[in-house]
Structures are given as C-alpha cells and as structure tokens.
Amino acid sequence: MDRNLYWHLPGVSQAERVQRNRHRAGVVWFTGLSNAGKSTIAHALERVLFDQGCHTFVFDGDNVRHGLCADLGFSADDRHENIRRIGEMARLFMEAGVISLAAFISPYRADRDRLRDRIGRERFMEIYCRCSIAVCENRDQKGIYRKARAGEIRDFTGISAPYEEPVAPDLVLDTEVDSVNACVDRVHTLLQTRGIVTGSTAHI
C-alpha cells in the first residue's frame, strides 16, 4: 500500500443514507455452479426490492467480464482477482447505501471468506444455490458444459476446475427443486431477519 494514499471519510453518514433510503445496505452473494440459478434469482429479487422502493444493483458474472474484469481469464489466480475486484465494488456500493446482489460462481471458499471479513459479517450474506451438475448441464442452453467436457473450455468449474461448497452459508437454496419465487421469498426473509429491509414478497 502506498503510504501517500489516505482514506477520505464520507461527508454523508450511513445513518443519513438509511434514513433517506428507508432500508439498510448489504451484500447478498450468490454462489454455485454455472446454471444453478444465481443470476435468475438475483435479478428476480432485485425486481421485488426495487418495486418496494429499495436501492439495488446486480453484479453479474458475465457482465463484469465485459468491462471491469475483461483482462482476466479463468485460472485460479485470475478467479481470485475477479472476486476481489467485485467484492471491493460491492463494498463501495454498500457504503453508498445500495443493496448489492452479486451472482458469481466464486468457486473458492477462501475467497468468499475474505469477502465476509472485508465487508462485515452482519452485512454480507452468502447464498448457496445448490444444484447437481447433471441438472445444470440439462439447463445449459449455451452449450458450455458440452464444450467443457470436450476439452474446448479449460478450467471450467465442476468439470476441469473445482468448486468448494460453502461450509456454513447464510442460506442454502435448493434450486434443483424450488421455484424462483420460492427462492426469492427465502432470501427476502433473510434480509428482513438481518434488518436490511421490511415488508413481504406476497406480490410475486
């Protein structure tokens, strides 16, 4: 760290942001295999929260690799850096009063643990989208699993690269069985329990 760098304290406090937004900020981190439902649930949850007047943003794995992380590949080192960058962005959005919804495979447990420590255990929620690889492959409309099994895609999580399941996630969603609406409702309940939002998802 350059010793000439200094952290500037914000001129607007978190309490002021909560008062204006009428909700607290936090980071909801969806992890799981490709096609396990992470992005689908994150975007569906955002619609519910947005309709309730919440300030939200979805960080999607594919989207950030078009810009912020376009220089990164899929090696273990690049995956670590990808998650580190997104974690820092989500933390900054959280400081701005936003509920950040991050949908990333994030295959390494240590990376997710670092995020929890960096963001804060009260405001970081690890959501494990649990789904068997067989079902994920059946859902695959892009053909990426087929390419991975044919050796056309290297370092593919679940095929040629590992996925480390969460040991103690804040919530496990059985996306192989439960509907998107049911999953959204469970995450929304968690947000209420944590004091991030109030209200229900009865309208979904």
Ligand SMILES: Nc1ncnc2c1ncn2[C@@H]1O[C@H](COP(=O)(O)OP(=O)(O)OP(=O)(O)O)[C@@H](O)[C@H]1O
The other form holds:
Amino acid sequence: MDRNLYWHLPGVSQAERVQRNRHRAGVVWFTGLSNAGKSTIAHALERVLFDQGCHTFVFDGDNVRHGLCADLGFSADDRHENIRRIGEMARLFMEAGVISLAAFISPYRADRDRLRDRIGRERFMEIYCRCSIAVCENRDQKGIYRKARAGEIRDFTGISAPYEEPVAPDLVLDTEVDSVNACVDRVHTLLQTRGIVTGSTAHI
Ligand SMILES: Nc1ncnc2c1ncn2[C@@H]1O[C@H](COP(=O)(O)OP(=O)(O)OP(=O)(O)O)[C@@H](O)[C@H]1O
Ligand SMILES: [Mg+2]
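Having seen the form predicted on its own, I'd like the form predicted together with the ligand now, please.
Expanding to the full complex; the earlier chain stays at the top.
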C-alpha cells in the first residue's frame, strides 16, 4: 500500500554515536515468569553500566502499561502488541545509541523471535531468567500469585496463561541458584563478548 511515506536518512551516523558514546548500542531482553528476577537483574545491571559511563534505559513491565501501552490488556493479542510496541521503542533507542534493558514476561516464543528479527541478532540478546513456578510463587511480595490462584487475576502467566520457554536464548540465568550479582556479571560478560561494552571501563 502506498501511503506516501518516505524514510528520511539520519544526519548523524551510527559510527559517530559509537565514537562519542564509547560503547555500542543493543537490546538486552529479559524473559521469564513473574518474580523470576527480570526487573531486579535489569536495574542492577543498569547501575553497573551507567556507572561505567554507558547510555542506558530500562523498559519495565507495568511501567509501560501506564502510558505507551495503556490501551492494552493481557489477552494473547494484547500481549503480542505490547511486546511489539516495546520492541519498536527499544529499536529506536538503539538507533539513538542506547543500551536498552527490557524486563517483560514476554511469554510467547514467536514474539521474542520477531524481536530478534526486527532488532537484528547481533544486537539483540534474549536472557532467560529461569525459575520454577514454586519459587516464583514463594517470592510473592506483590501478592499476585495468591490473587491468581484465587481467580482474582485472569490470564496469569504460569497459572492460567502459557509461558513458552526459550529454545535457544543467548543466556540462561538460574535465578533460583545464582545470586543477583552473579547474574548481573554473566550478562555483563555477554555484553563484552558481543562487543557492546568493554571490560571495566566500557570504553571502546
Ligand atoms: N538470583 C536472583 N535474581 C533475581 N531476583 C532474585 C534472585 N534471588 C532472589 N530474587 C528476588 O526475587 C524477586 C524477583 O522480583 P522481580 O520484581 O525482579 O521479578 P520480575 O521477574 O521482574 O517479575 P514481574 O514479571 O512480576 O515484574 C525479588 O524480590 C528479588 O529480590
Ligand atoms: Mg518486573
């Protein structure tokens, strides 16, 4: 369909942004059950990266539902659209030179695969926060598992809605066993391996 849309080429190149920022851009996408530790690890990692001088931003679950995705619920269709929109946002941030950290249950494999295609496999890192439902339920500070069990929350991932485990994630974090710091270290190492940041100074 011809909608009279034209792509305006940017005046500032990616290479110029990398040179100024002294790190590359990318999207670190945390997936896993509620309470698996996605937000905890994403924010702790952001602190490390930020302190190293990196440009970072955390896209976090419920926060985007107050604005960007305020019109969406938790049906399968709305969850697909929620992830698509955040993915597009993270992609724009990537173009702006930012390392985005996204902490969303993102239960559907197809959605995550689409993100990888859209963002590019060299810049997209799927991090699976693996944790059994029993342990997640035990960490129920927000009381949401209790409400889900009582039927007060519908379409709750792991209880009344599916979670499709990643088949070939870039990293699996065993958040039942490994400490938050150990998990953060592993993702940071992955960012170094991918050439997004360097060791302790993040200067490339
Ligand atoms: N190794 C670990 N990694 C991350 N979190 C851990 C770990 N061990 C214990 N926790 C605890 O588990 C809880 C994880 O909660 P968090 O809000 O990060 O989960 P989430 O995956 O973002 O859930 P939601 O999808 O509901 O937003 C926190 O209370 C955290 O302190
Ligand atoms: Mg969270």
